[in-house]
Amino acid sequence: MEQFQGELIDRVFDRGICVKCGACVGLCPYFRYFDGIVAVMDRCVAGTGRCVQVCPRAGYKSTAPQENATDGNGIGIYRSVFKARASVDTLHEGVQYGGVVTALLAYGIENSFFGGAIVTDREGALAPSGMLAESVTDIARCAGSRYSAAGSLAVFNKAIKDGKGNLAVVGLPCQMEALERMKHSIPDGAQRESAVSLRIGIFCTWALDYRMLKDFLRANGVTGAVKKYDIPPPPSEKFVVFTEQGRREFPLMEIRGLVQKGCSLCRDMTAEHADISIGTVEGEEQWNTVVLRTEKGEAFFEEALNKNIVEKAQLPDQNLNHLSTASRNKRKRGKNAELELSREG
């Protein structure tokens, strides 16, 4: 009867590939995210799978989706995609670059749109995590960037649970995939799917371990809560950590060592499985780059367009180019990748 969570541990926990998005946490009740890990609290009896069946890093056949096509250009199947910002009456304090995620989601609340937002907090004393934000207060408190895994999805698991619906969910590709297995997981996909209002998915080359991470800012003097991470685009090749003290920055190859080993698994940069899938602009640090996925990805943002929330413009063909290519590296990264992982057996 431990044959599903045994083959959870096996495939992923012990071979250190787990991401922490929290997917598996809340359906188990022997996973518990805690402060930057997924921990193994008791052996499980339950007979349905589900935490095998909802992993993005389980490989569980039967249940992954088809992976979407790409057409060549990398960053998956789109309807359109630009450059956007926030309209200045509707730019929060602490957002990353054009603040675009922040002024959806506020604007989502506000008007009703969906009850509630799955997103990621701060950290403070303890790792980021996922956090329910039901306000426009809850949105703003949560902007910016955090650049580890903060296990979001277990928040989500409990929304359920708790019967919440009519959710906006806001997650990196690996979250997103695990949104998309849950439509296909056995017996409440159905149930989870119809709890999801809205997927808007970060852009993504890796996360990094929390607690690595943790350990690194402390042996070079950083210490106290950090209000803000940045990775600037290329080519500055810097680590930003903004706190009370001050600004640091490090070199980012110092970082890369710090990158979960289950990220090299990953072949998804702009989060195919979203609505609408958000990042940056290289050289125009106002910007967000948008891509609109869905039918109602695109809705929702022409409404919030014609509301005055956002502003649009023309994305430059070679920032396009730059990013389909980056996209396509990172398929094959995590291709050979997850065959010399296979080799390992």
The other form holds:
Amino acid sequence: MEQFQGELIDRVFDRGICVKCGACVGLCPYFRYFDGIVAVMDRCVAGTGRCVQVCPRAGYKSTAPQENATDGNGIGIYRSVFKARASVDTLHEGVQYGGVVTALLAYGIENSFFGGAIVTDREGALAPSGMLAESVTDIARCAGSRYSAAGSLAVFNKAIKDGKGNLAVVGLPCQMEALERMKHSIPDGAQRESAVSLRIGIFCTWALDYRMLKDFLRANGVTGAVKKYDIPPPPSEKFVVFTEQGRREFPLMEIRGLVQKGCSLCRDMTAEHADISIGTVEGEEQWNTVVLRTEKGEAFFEEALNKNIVEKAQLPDQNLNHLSTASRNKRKRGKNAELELSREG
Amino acid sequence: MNELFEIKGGDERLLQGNEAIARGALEAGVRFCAGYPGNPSSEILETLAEAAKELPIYAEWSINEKVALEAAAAASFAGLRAIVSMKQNGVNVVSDFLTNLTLSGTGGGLVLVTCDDPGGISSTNEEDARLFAKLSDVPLLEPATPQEALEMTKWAFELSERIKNIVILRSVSRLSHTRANVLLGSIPPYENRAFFDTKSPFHTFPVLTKHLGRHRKLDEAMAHYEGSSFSRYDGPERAEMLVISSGSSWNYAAEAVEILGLTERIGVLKLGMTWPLPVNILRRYLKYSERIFFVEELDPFVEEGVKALCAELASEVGIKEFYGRSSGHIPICGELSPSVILGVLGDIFSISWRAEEYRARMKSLLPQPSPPREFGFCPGCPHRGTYYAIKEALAWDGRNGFVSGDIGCYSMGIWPTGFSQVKSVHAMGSGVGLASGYGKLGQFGFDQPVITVCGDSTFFHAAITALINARFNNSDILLLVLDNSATAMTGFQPHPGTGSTAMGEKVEPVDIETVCRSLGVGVEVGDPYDMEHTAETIYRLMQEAGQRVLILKRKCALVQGRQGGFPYTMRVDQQKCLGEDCGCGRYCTRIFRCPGLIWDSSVKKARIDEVICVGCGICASACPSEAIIRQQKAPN
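Next block: the form predicted together with the partner chain, after the form predicted on its own:
Below is the entire complex, every chain and molecule, led by the chain shown above.
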């Protein structure tokens, strides 16, 4: 594939399959994440474009070597999988479910396991966007899910530009994939990779197109910034929005139409390129599912466990089977969508 | 005292055509002068405004051409001689009043000068304003030289008073901006006796009677003209061809005939009045030849009139063969030049006139042709920041939005210097009127955001009515007033917002922000140099409905340059500059494109052109690698 911006525009932007991971943003002036979209600002002519190399959609295919190796389980290579929750609910207004991500990040920053964490801030006048959290207060502020990638890797790129290192990166599967692609990108991928201390991936079925969501909410009388979004685990089939005015519920069916087109191509539900992947547990609202994938992830989680920051328990087989089935189904859907797209040309 | 305004005449001065017109008006005893700037007309009123500082006359830059003529007509109604000047587009603006004024008639001599711009060199259109003379039943004069411009202007006032109607004097760029020695006459003594005689009102009723009266006056004008010395014929009584020309193109015809050695074979007739056509003069010279060649700028105005006359007089003047625009000998548009006429006559008479040897030698001496250049905003121009911010906001918005543009330097937003954001440009104020229309298209499925822009002078000229229209009809409109405190494109003439008049009088400026607020539309003010913040503001305003005005205030860079200059010395850190690499891709010289930035192809890095860069500093915030460095200039 030609490594030019034009290729990225043809393959991703013109097809409307950008997932707003933000990996192409912040490297140059040609892309910007703004109010929920990644905008192409101008045409670039530089070759060896890092933008096209890191994009999780430019090549369509998952980079996952895991995919073929572990097609049986659907959740990629891992060392252990269990359920966990934060031991102390100190911070943690706004956390989703077991609060494990927030607890791990706060612990990691407080004890200088990493200097900062790339997370997603809440929305204000504009869409949620990435943030470099450098304190427990920052972490607490960003707790909770946005159901959107929010271009947060743009902030990662900027942090590296600003000379920051030793970063934890929290992201959706597409963002973990982008980091994986970055590792192999030329000319400076390896160097950029060295700034990443820990990759925490969030399970994702799909993410929402923020602007479509905003229009939908506005049409339904919800104006102003949303404090928290929630999709309670099956079988609730609900999308819940918390605002200054209170709580609103919408049937999940209505929300599905707001899913980003690019998400349909995704084959990775459990963030297979993370060190630690974290999601919900079906039917158990106080817990998270945790997948430890790498030695690094395992070591860090063990520390937090020993310090009693989080507690763990066995994930029932039934839950693991469901997760596995759901993940395999996502792979299938992704493959089919890819075929369809290649037919579109 | 400026020697151009000397009372006593008798000396020769080197005058520009427009100065000669102004001097002619002074020699006619003009008291009231008005206009709206626009190339190639601006120097007429500028000269008269200078004169007004020394002589007991009045001059103003009016808010637009129509008001200029109305104001000048008031002076005429009160018995004073008055002049208005404008470019061809201005005559369109004037036309509503003009076509009524012609029925009411005038008092003191009233002359409208239109300076047409053949080739559209500094215009949004190419237009022959002479047609308005025919439309309005008004005499039309076309001087050919600066000397004649002076004489004819003076004479136009006499004619106006004789027929009690306005007279149009038409110049073109090449006359307005040429210079020649001109013999000055004297300026008559002034006396103050302005008076509106209520027994002789000025109105258009009864319309038919007045209309009939105008046609009679045209006959009178023709007779008066035929007694003047503004016609000229050079050539034999039996000619192989008769050239009929008017205005500055007469010079091209005369020159071409001489260069080709055809003075004994071709006759050249110069007409000073082209509406109404001087029938008796034409009747005489049409008999001189069977072949008629028309040489005039822009439309076949004389050509069509003479052809009609030839049909009428066929039994008397015989059957003719015509050469001109409809025969294809003269291009249907574009400016004439001696070589165009040489080409036509050379072909017809089979005379080679191109000195090939000379051309070859010239080519060999010139190492290479001058590099192609594109239109561009000046270094330091606030419009660059504005369009950069617009570009950003439109990209962030992502709904295929665009800019409805208007007339001024910022029209150049259609080109890369303004990041090609402007997608329509027409007449003054039209961008805002169009936006008012787009703002009602939502009901038909139109969902593209539109940003309209206009300058401060344009805001007053014609945009304000369109904005009120949007307010009245509740159209969704986002207007950016690019307030650079100047009528910059035409040469910094004052306007209602600048705080001084044509004659240098200090006045309270009309504040655009206050005007907009009084209309009940949303108003914000921003700084176009703060591109990021401005882009965010534009984006936010784009998401809102209703009428929104954002005033982007920054002095025109040329004004700022004269009033204290700019704060920074700029340089490019050669270590930090990424050049063509990923992360930059020559962003500053390829996208941002300020002429103060240059690409050094030998080292593949950007540099500052110290001669061009003024030090506004905005490129520093566009550089992706912070390689463009601002350094505060030492205070003087």
